[in-house]
Every structure is written in C-alpha cells, then in structure tokens.
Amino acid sequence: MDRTRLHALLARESAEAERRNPRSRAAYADAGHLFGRVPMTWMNKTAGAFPRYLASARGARVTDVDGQRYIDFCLGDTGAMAGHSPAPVTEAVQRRFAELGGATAMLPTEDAEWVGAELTRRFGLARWSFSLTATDANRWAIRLARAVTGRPKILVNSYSYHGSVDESLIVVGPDGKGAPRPGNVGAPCDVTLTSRVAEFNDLDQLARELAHGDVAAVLMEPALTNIGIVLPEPGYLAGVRALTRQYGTLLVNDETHTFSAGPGGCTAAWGLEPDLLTIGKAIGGGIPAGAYGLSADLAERLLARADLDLVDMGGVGGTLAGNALSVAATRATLEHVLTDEAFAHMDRLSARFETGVRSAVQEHGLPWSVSRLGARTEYRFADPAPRTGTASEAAADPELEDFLHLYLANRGILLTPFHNMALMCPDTTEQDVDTHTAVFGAALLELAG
C-alpha cells in the first residue's frame, strides 16, 4: 500500500465529506451541551471529521440532514437488520402506544408468551425472560450463572464483544495472560479478579482457564464479530461445549450479532446447546428490546432456590424490562420480518456481495480475505483471515478503513463504522449489492493508483 497516495486520497474524500455535508457539519458544532457533541460518545467512531446527522431512514435507505441518500448496509450495527420502521412493527408500535397504551404499566401482555415460544422454537431454550439491550441481558445471565454455580468468574474471548459488560473487558495480554482491554472506562476493580480469558478457536487455552474450577460460565459468540468476523475452525465450537461440561462451568451464547447467521442465529445453524442464551438489537425491529433464555434444567434450579430474591431486589431485571411496547415490537418483528423466508433472502444477497468483494480483492492481487455469517459480510486487510480475537484486532488500518468508510459514503453507501462489515435486511435489493461492487472497485482502482 503506497500510503502517502492514501493519505492524499483520504484527505480528498474528507474535503468533500464537508462540502457534502454543511448541516451536519453544522449541527455537530453547534452541540455543546452534549458529552463529546454526539447523544452517545460512540457516535464519534465516524470516517471524517463528524458525523453524518439523519433525518429519515426507511427499509435499507438512510437520507441525512443534507439531503444525501444512502444505501445502508450499517443497519444500526444489527439493531436495524430487520430494515428502518418495518410496516409491521410501526402498526404494532402505534396501536400498542396510540390505540391500547399501557407501554409501561408493570403488567405482563400475552404478546410475551407468543415471544417466549417464538423463541424457543427458534433457538431452543425453554424458559425466556425480557431486558432492553443484550448488554442487561448478558449482565444478568452471569448473575444467574454465579448464583447457580456458586463460583465468582466469567470467561471470554479475547476482543469478543457483549456490550458494557464489566466482566467482559479483558484481553489476552502480550504474556499469554489475561489484561485489561485497553480503553476501559471506570472499571470498578481489576478485570482480572472477576474474568478470565481464551483466545477464541484455542481449545488448550480454554481447558486450562477452566481447569481453575473458579469459572461460572463461558460467554461467548458462536463467531466473533465486532472485531471483524472471526468465524470457528471444524470442531471448535462442539469442543468447547465438552469442555464446559467436564469442568461444570455453564455456557452462554451470546446471538446478538451472530443472529445474522439464520432465524435461529448460530445455535440452531450449527446445532449449538447452550445453557443460556442471550439476545438483543434486532429482534425488536428497532424498538429497544432484549432477551435471555435459559434451559429448562437451569430455569427449574433457579426458581427452586428459596435463598435468591429473583422477584425484588436481587439484581436481575429493570422496570423498563418486558413492557408492553418492546414485546409488541418483539412479536411483529418475530412474525412478519424477519421470518425464515426473509433471512433466505438476505442470506442470498449477503452470498453476492460476498462474491463481488471477492473478486475485487483478487483482481487487484490484495492479501486481503472475505469472511461471511449469513446476512453479514466482511473484509479484512488479511489474508488468510485471522482466527483469534487478537490476530483480528491486530489486522486493523485505521485510515485505510476511514477512506473506504468515506469513498463509499460519499457515494451513497454506509458500512457500519466500528468495521469493513455489511449486514442485509429484507428490503435490500441486488442492485444494492452490486452498486456497492462497483463503488468498491472503483476505490480499489483508485488505491492503485
């Protein structure tokens, strides 16, 4: 890579990221009163010098403040995988607020029980309970899973992703050992006292973090993702589940990204049997919502325990958590949009895009590979793709990524910022994918001067 023909090139597409842009531009500098400019300080991790500001987004088309319309591939980071204000859930949404009311009245709705079969018949577990992103959902997961266990830790992959999670922020340090994720904010103690951790696809590693006896549970993503997609080797997921029962210790899956892989995510793709499940984002339809499942055993062996509050004020659950309007979003997101015949179709398109990249990257000889989970689709500045957590984070290229991210916005077309990753939804069309080849060619062409 000539990188001073990048840096020109990346200096071009944010000069003209601004002239696109005035009101954007505008309003971000007009926003002191909030905590870095932005509603949420993530919203920062942008190509460019601001964020682009939206106005309207419907199915896989986001317009801004400015005017510019974009094919979305972003999709909320997953939160809008079923398209921007599905018909049915807006219908769902508004008679539940506008018509019936009662959005957060503390009373269950029969919506939650069509939910909780919806999901069972999907991923398997038998018992569901509510929160409203997978970030409380994972928190209360390892609650549970201490509670039951009696043991104090929590195992991860390095650089895998679920959300704030305390317990969650620890990498595999340079000495093989765990360390803090660099970047973490306020942790409450170190990392190291409550977690462990594996390089993900390393088996060895994982049965000897185990082998302590002090782990609660495993938390885990079927296949990394928010590190760039990092998919499992033959036999490393079925290993993992040997592992885990032999040293007693419950598995989670967290299907919040990998949920992209089909109707029931990566558990019921690849046959996976979690004890626990986590879910949240997309399932519903853009409205906050979140889930946990648990396996009738373990849901029988929590109820049965006298000693846990699970009712008051034990730490699992939020007011907010299961109220009516989030159920009823769930149960039209569930049945009307993304049902097995969409997913079929996103997983079709995602298929193309995956091969249009492909033959992009190799027609300009870059050591550069694809990796896809169903509906989602990736690339990575390596090749062969990397297999763990670290190696995937290692790949990265910050001002390579910002130019793509800004080439291709400025030609209509958003990836999601935190990486080179597109996700489908059901109203993304073959011309979408292939617009995106193009645009993408023509950026690599332009790369090589």
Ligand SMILES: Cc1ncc(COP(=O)(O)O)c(C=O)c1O
Second form
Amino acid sequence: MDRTRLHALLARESAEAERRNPRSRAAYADAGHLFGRVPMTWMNKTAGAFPRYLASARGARVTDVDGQRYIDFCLGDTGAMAGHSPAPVTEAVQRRFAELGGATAMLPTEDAEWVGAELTRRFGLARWSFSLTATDANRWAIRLARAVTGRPKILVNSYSYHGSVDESLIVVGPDGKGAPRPGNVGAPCDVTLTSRVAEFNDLDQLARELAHGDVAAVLMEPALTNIGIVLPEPGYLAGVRALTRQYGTLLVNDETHTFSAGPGGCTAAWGLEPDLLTIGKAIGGGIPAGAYGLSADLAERLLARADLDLVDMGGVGGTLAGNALSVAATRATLEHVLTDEAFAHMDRLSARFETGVRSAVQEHGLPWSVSRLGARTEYRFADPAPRTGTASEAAADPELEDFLHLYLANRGILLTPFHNMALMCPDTTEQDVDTHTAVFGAALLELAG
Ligand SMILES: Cc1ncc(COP(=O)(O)O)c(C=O)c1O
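Output block for the form predicted in complex with this ligand, input the form predicted on its own:
Below is the whole assembly, all chains and molecules, this chain first.
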C-alpha cells in the first residue's frame, strides 16, 4: 500500500465530506453539552472529522440532515437487520404504545409467550427471559451460570465482543496468558480473577483453560463477528461442546450478530447445542430488545434454588426488561419481517455482495480476504483469512478502513463504522449490491493509482 497516496486520498475524501455535509459538521461543532459531542461516545468512531447526522431512515435507506441519501449496509450494526422501521413493527409499536398504551406497566403481555415459543422453535432453547440489550442478556446469563455451577470464572475468546460485559474484557497477551483488553474501563480488579481466555479455533488452549475446573461458562459467538468475521474451522465447535461437557462448563452462544446465519442463527444452521443462548439488537426490529434462553434442565435447576433471589434485587433483571412495547416489536419482527423467506433473500444478496468484493480484490491482486456469515459479509486486510481473534486484530488498518468508509459514504453507501462489514436486510436489492460493487471497485482503482 502506497501510504503517501493513501493519505492524499484520505485528505481529499475528508474535504469532500465537509463539502457535502455542512449541517452535520455544524451540529457536531455545536454539541457542547454531550460527552465527546455525541449521544454515545462510540458515535465518534466514524471515518472523517464528524458523524453524519440522521434525518430519516426506511428499509435499506438512510437520509442525513444534509439531504444526502445512502444505501445502508450498516443497518445499525445489526440493530436494523430487519430494515429501518419495517411496516409490521411500526404497526405493532403504534398499536401497543398509542392505541393500547402500557409500555411500562410491569405486567406481562400475551405476546411474550408467543415470542418465547418462536425463539424455542428457532434456536431450540426451552425457556426464555427478556432484556433490553444483548449486553444485559449476557450479564444475566453469566450470573445464572455462576450461580448454578458455583464456579467463579467465565471464558471468552480473545478479541471477542459481547457488549460492555466486565468479564469479557480479556485477551490473550503476548506471553500467551490472559491480559486485560487494552484501554478497557471495566471492573477495578485483575480480569484474570473473573475470566479466562482462549483463542478462537484453538481447542488445545481451551482444554488447558477448562482443566482448571473453575470456569462456570464459555461465552462465545459461534463465529467471531466483531474483529472481522472469523469462521470456525471444521470440528472446532463440536470440540468446544465436547470439552465444555467434559469439564462441567456451561456453553453460552451469543447469537446477537451471528443471527445473520439464518432464522435460528448459527445454532440452528449448524446444529449446535448450547446450554444458554443470548441475543439482542435485530430481534426488536429497531426497538430495544434482548433475550436469553436456557435449556429446560438448567431453568428447572435454577428455579428450584430457594437460596437464589431471581425476582427482586439479586442481580438479574431490569424494570423495563420484557416491557410490552419491546415484546410487541419482537413478535412483529419474528412473525412478519425476519422470516425464513427474508433470510433466503438476504443470504442470496450477501453472496452476490461477497462475489462482487472478491472479484474486485482479486482483480487488483490485493492480499485481502472476504468472509461471509449468511446475510453478513466482511473483508479483512489479510489473506488467508485470520483464524483467531488476535490474528485478525493484527490485520487491522485504520487508515485504509477510514478511506474506504469515507469514499463509500461520499458516494451514498454506508458500512458499519467498526467493520468492513455489510449486512443485508429484507429491503436490500440486487441494485444496491451492484452499486456497492461498482463504487468499491472504483475505490480500489484509486488506491492502485
Ligand atoms: C456479539 C455481541 N454481543 C453483544 C453485543 C452487545 O449489544 P448491545 O450493545 O446492544 O448490548 C454486541 C454488540 O455489538 C455483539 O456484537
């Protein structure tokens, strides 16, 4: 990569963003009362000097306050995998909130059992409980796993992401041992007191860590999706299940992103058998919603424990979790939007996207790899595709990523700020994918000089 050329291109695209988006730029400059100038600090993780401000969004389209329109492959980093404001969810939310009312009445609604049954049909877990975010679903699953096993530690894969969960802020350090994730602002104690870590795709390391006998649960994505997509090698997931059973450790599949693999995520697509499953983001169709599922056996064991406070202030639950509005939105999403047919459409378009990117990369002889997990495709600046989180982290190239993101955004295409990731939704079209392929190809041509 010619860095001088890349810097010049980056400067040109930054200037173009300023020209195209004066109102967004001014809004950012004026936002003196917000911590880091944004409603949430991660919104600063954007290519260029300021984020584009949202005006409206529908289906696979976003319009910013400057009137620029985008094909949205970011889709709220999965929160909008159902498309923005899909009609069935809009109707369900309007009915629940405006007509019926009672979003936070602290009473169950009949929709909840429908959603529980549908989640069981899709993912196999027998009992369900709700949260508002995937982070909380993970937190509560972890607490239940510790309570039922009596073990203190949680094992995660190096450079995985499971939300702002303290136990997950651990990576494999240069000496091969667990170390705090660089820069984390998590719990004020040594993370190795609460956690163990193993590289994805490394069963030997997993076996060594589990052999200590102190791991309550392995919390993992069946494929890593937050450090590029790192796919499991043949036999890896079966090995994880065998080892967790051997060492009496529970297995929690976090399907928040891997839901892209199909209507029942990787768990259904690959016949996995976790003890717990967590999910958030997409299931609410844009309304905050999360859930965790437990096996029937685990649920019974937990409910039989009179010493555990699962109903009051014992550490699981939130006042707004399972609220009528979130549950109504989740029902509408699962019943009418993220259907089997929608997933088939998304999968087909994602394969088209993958082919387009791969052809352009090959045409320019770039040492990049492209990985796909159903409706989600991502490219990484390494070839072959990294097989662990640490290797994938080492392949990051923030400047190159910024250039590509800015180049695409200035031509009406949004990718997820944290990734070179594109997600399809039910409203994405072939034309959208082909537009991306053309613009991406043009970006590579400019890089080649
Ligand atoms: C796999 C996974 N789990 C959990 C989360 C946390 O989701 P949320 O921030 O909505 O709580 C994320 C967020 O990106 C995720 O990718």
